[in-house]
Every structure is written in structure tokens, then in C-alpha cells.
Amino acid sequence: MLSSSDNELLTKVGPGTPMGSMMREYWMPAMVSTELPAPDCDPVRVLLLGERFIAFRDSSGKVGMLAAQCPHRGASLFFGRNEEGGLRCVYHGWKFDVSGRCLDMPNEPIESNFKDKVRARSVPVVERGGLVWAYLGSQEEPPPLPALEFFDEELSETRSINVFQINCNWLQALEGDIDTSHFGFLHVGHLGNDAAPEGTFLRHMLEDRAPRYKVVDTEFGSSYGAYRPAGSDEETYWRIAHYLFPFYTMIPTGLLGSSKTVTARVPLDDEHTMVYLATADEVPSDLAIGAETYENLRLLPNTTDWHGRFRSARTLDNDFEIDREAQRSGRSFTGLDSVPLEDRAMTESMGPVLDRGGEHLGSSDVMVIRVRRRILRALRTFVDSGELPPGANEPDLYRQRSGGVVLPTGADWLAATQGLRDGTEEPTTDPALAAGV
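Please output the structure of this chain alone, in the form predicted together with another copy of the chain.
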């Protein structure tokens, strides 16, 4: 249960809100690079934390994001001409480059010099790992990008990224990522306890669907280890995962030390979130986050409107096309035929912004509770001190790995997994045991 004021603090991200201001101090994925396929291509409407931008790729291939309204009299730059190194508003011909500088102001007498006094609001933009990143923060010189392993060049072969928009607040979407106990129900509730081979991670999960938890705060956010017996009293199966400021998670699917996975829950506005779900792992994983599960989201072709990007045809309005017969027969626990669809059904069915006043949190929710507190504490420090929030200027904090591991029962989960979590140690577990979870 969260007080209504704390809930508001955590969920509202528009300009001027505390959470919005703190989030703006971080680089954020804003688009997929292919949304701007070529120099001088059509501009694109982009919503980010409740702000409206027009994104364009200039003649040299550089991406710019300008505030949507022309600084002159407010016409939308969306209708602008993307030409010769800048975007030209068609109302009076004012032309801006990616940095917001006015290159031309042809309806004003030259002697007025007005051109040099006007700038379009623009935000720093870089492209990395197939994404367009934007910085909306207060630092004169933007910090470095977070050094997420996913973006390392050598990962390119096993790398995949799935992007989709969801119709609810960023926080309730993120809370699903750090709540591992739902896996045993929402995603595999239809499987019997012996549905997976002995010794596999999945088998451990099916045999004990009420794991215990350890949680800890870290420099980058918070981590948890959810544990249960690994087939015997001597061994324990640990699922280790992270929350990283401000909106990232690394989920415990796959093999700890091998999987480089990260999810970003980027708010478009308070009620819409763009999910960037990136994976890189040499160990195949076909159950939870395989590519085919994303096909079942049935993404619609992008349209030009503010909420028109990476939308699913399956929404709360059509009950996510639930198949009640499949649910009733037990072929599926949910009647929904993919993991991300199941996650969306739960989080979007909470309403656009969940009022957390009616919650009853149990021992399986310790990580959810921990993360809320971690963010609230950082938020208060940020508001009081004005100092940069955790990780905003510490890119290397983001070199974390998550996943599953079997440890001797009684081992210190953090000490024993240090190298697997920071990528300095190779996993020794047979990858086949982790496949399919």
C-alpha cells in the first residue's frame, strides 16, 4: 500500500514534476533508429515524458529532436520541410538545425537580426545500438550513455530488441518485471509440476512456486535473489535480477553470467509507456521471451499521431483477445498466447495509473516495496540537494547481468555471484538447464 501522495510522486513524470525532473537527468531511449530511415526523410512526432517533439534526420544523417511548436507563433514543425541541413517551418520559412539554431528567417528584414536571437528548443540526441537516445536534463554537457552491455558491438549476432507501447503508467509496468513469483502462474500456470525435465531451472520453479526473497539496495538501484530448492536440500536455485535507475530492469530469465538483457520502461506520458526489451544471450531461450511471443502482440503499422508508434492490435478494449475456451480447458492458464501479452493484460487492467491505496503486499512483494522506497529516497535527495540522482553520471554502474544460478544451499548469494553479475566470470552451469525459462 502506498499513500496517495507517494503514488503521485512516483507516477507523474510531466515537466516540472519531481519524478519527471529526476528522470530527465538520464539519457532515455526515444525512438528506434529505423523510424528515421534516411537523411531528409519525413519528420516523426515523438512523445517523451509528456513533452512533444518533432524528430528528423538531417541531410548529413544526424538526428534532431525539436520541440513540436515553432518558437515563432506555435505552428507544428511536423509539417515542416526537411531540407538541406535543417527543418524549415512552412508557415514563415524559419529553418532550424538539429541543435535548434535558426539557420534562416526569410520573412524578416535582414537588418532585424532576429534570426540570431531565436532558438528552437532542442535536446541532445545520440544513436547507439539501434536506438535514438535523448537527453532532457539540466547538465550543460550531457553525461555519457549508460554502459549497458547490450550495446557492445560483439553482441550483435545474438542481439534482439523488441519495442512496443503499453497503455498505462511506467511504474506499474516496471513492477511486473521485479515480481518473479508471477512467473509460476501467469506464464506457466497451465504446466504441471513435472512438465519440465528434472534438474532444469523451469522444473525447480514448477515444483516450488512460492520462492523466498533476498533484496538489497545497490549503487545503481536494487537487486533481488528469489530462491527455492534445486531438486534437493543441498542445492538452491536462485533467480537474480535488478532494478536500475531510473526505469531499467534486468529480469532473471536465462543463465546468470551469460544473459545480457535489459528492459527500459520509458514514459511517453503518465498513461502511456514505450517498452524497449533488449536481449543478448548465446543460450537459447524459447519460452519466456522468444521472438514469436512478440509476434502475438500483433503490432500495427506505425501511424503519425502522438500515440501511433509500436501499438498492439490487442488492447484492454478487446480484452487482449482472450481465448476463454483455451483458459477453461487448461491449455492456457490465461487464454492469452504470449508472455508479453499476459504481462500487459495484468498491468493495463490495473487502469491507466494504478491507485495503490488498495494493495495488500505479501512477502513475494519485497522487491516491489524495496524499489519504491529506493526511488522515493533518491527523489527526496534529488529535490532537496539538486545533486544528480544515482547512476546519472556513472555509466559503468550499468554493467550488470541477471539470470538464474544454482548455488550450494546456505551460500552467500551476493558473494558467490559477484563475478557472474559483473561479467568477469563465466557461468559453469550447463546452459541446457536454463533453456526455456
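Alongside the form predicted together with another copy of the chain that was just displayed, please also present the structure of the form predicted alone.
Coming up is the bare chain, nothing alongside it.
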């Protein structure tokens, strides 16, 4: 159980908050590159950690993100003209490039040098992996981008990005990713023990829905191994997954060593989160990111308001269109027709920002507890000493893999999987055994 003060520390991300300040020391996904489809296209409103920006792609194709208000009189740059290498405020014609430099100030005398003294606030921006990344932190020289393996792959059938917005705080969404025991109920609770072939990962899970856990702190965050029998006393099935600072998870979907899946839960503000699910799996699984299951979120067309991007048609307001007959008949445990929809319904039903003072945590919540403590410890160190948080300047720490594996019973799970987790060892398990989990 968290105190109200610790809960506030973890969940508030706006300017000047401790968590918001720490998160700003990392590069973070701000938007999908295709939201700015061409040079001089329409500007886009972008909300990030409670701050408002206007993103635009200039005439050369370079992306910039400027503070939403013009530094002259505060009019919104969203209404600006994107033309000839800059964004021009239509109120008085002041024009700014992607770095915030004022290029033109046509309502000032021609001999005036005032435009050289005024800048719009801009943040460093780079494009990589199909995403626009922004750095809002304090370092004069931005740190390197995290070296996620996703960046190494070209767009293909096995490399994809799915993006959607959820209406709750970033932490409660992230905690769903690191809670593996819910899978056996929320997602496959309607399946009997014999619903999957013997020897498959799914069969092991169905036969034992209450795994035991090992959790460790790591240089990049925290990791867990959830383990249960693999059909005999001689072998154990492990689901190994990670939390990586500040808001990334690698869930145990697929085969350990082949799965390169990462999820970013990026706070737009305290009550809205943009989810970026990126995968470059060598072997797609039934639940891999990019599978048709994500299409069931039924995203609405983007609008131009601050929360208008990547919204689902299914929300708490319409009960996520739950099918009670499917629930009663046993066709579905939940009556919700996709894994992402089930996850969203649970985390959003907690409210915009969960008051964790009323929780009753059990042994299955050990990873959730560990991650909260890990973040709080790093946060207090950052506030007290100014020391950069874990991973902020160490991009290679993000080269991790998650997934399932069968090990001899009694094996050291960390030592036995080192090469699979860091990608230096190829898995020998038949990928078909990992299908469905």
C-alpha cells in the first residue's frame, strides 16, 4: 500500500513535479512520424507531461516542436502558417523555425534587430523508428536515444507500431504490464486446462494459474521471472519480463530470445496516457503487437484538440461495449473481445488516478511492489542530489528481450537466460510452443 504522498509523487508529471522533472531527463515518444505527413503540412497539437506544444514539419522536412503560445502576445501557434522554412503566427506575422529562432518580425521597423532577441521555446526533436522523439530535460546536450532493438529493424510484417490513448494515469496502465498473473484470468479465464496442446506454454499456464515469482532490481529498472511446472518435475516454465525507466515495459509475450517487443506508456498529463507498442519479433505470436487484436480498439479519426489523437470508440462511457452474453456463455471470460480492450477496461475502471491507499496487495503483486519502490528510490536520489536517473545516459541498457522459456527445474533463471535476454544467444525452443501467450 502506498501513502497518499508517495502515490502523488509517482503519478503527477506536470512541470515542476518531481516525477515530471525526472521523466524529462529521458527522450520520449511524442507522436508518430506520419502525423506530419509532408513538408509544410498542417501543424499538430501535442500534449506531453502536461505541457502544450505545436509540432510541425518545415519545408525541408525537419520536425520541430514549439511551445504552443507565441512569445509575442500569447496567441496559439496552432493557427500559424507553415511556410517557407518556419511557422508564422497569424496574429502579427512573427515567424519561427524548428529551433525557435525568429526568422521574421514584419510588424517591426525594418532597421530593428528585435527579432534577433526573441525566441520561441523549442525542444530537441529527432525522428527514429517511425516515431518523433522529444527531449524536455535539463541537459544542454541531450542524451542518446535509448538503444531499443526495435530501431534496428526495417518496416516489415514482423515490425510494427500500434498507438492508442487511454484515459488514466500512466502508472496504473504500466502496472498492468508487469502483473503477469492476470493473464490466466482476464485473457484466458474461459479456457479449460486442456484447451491448449500438451507441452505448449499456454498449457503450462492453464494448468497452473498461480505462479511463483523471482524479482530483481537491474541497472535499467526491475525484472521478474514468474515460474510454474512445465508438465513434469524436471522442467519449469518461466515468463520473464522487464520494467525499464521511466515508462517502458517488455511483456513476456512470445519466445524469450526472439521477442523484441517494447511498450511505452507516455503521460500526456496526469489523467491521459499515450501507449506506443512497438515490436520487431522474429517470430510473430498470436498476441504480438500488430496482430488484428489491436484493430478491435476501433480508433476514432484524430481531431485537433489536445486529447484528440488515437482515441478509441470503445470507452468507459459505453462500458467498452461489453458482451454479457459472450461472458455468460463461456465464449469469453470478460465479454470484451480483445486483449488490449480487456487491459484498458481494467485500468481505466480504476479511475483517472488510482488512490492506492485502499489496495490489498498479495504475493502475486511482488513485481508491482518492487517497481514502485525502485522508482521512488531513484526519484528521491534525483531530487536530493540531482543525479541523473537510471538509463538516462546509458542507451545500451535498453537492449533487452522478454518472453517465455522452459528451464531445468532448479536452474538459476538469470544465469541460464543471460544470452537470451541480451540477444547474444538464439533460442532453441520450437516457436510454435510459445503461440498464444
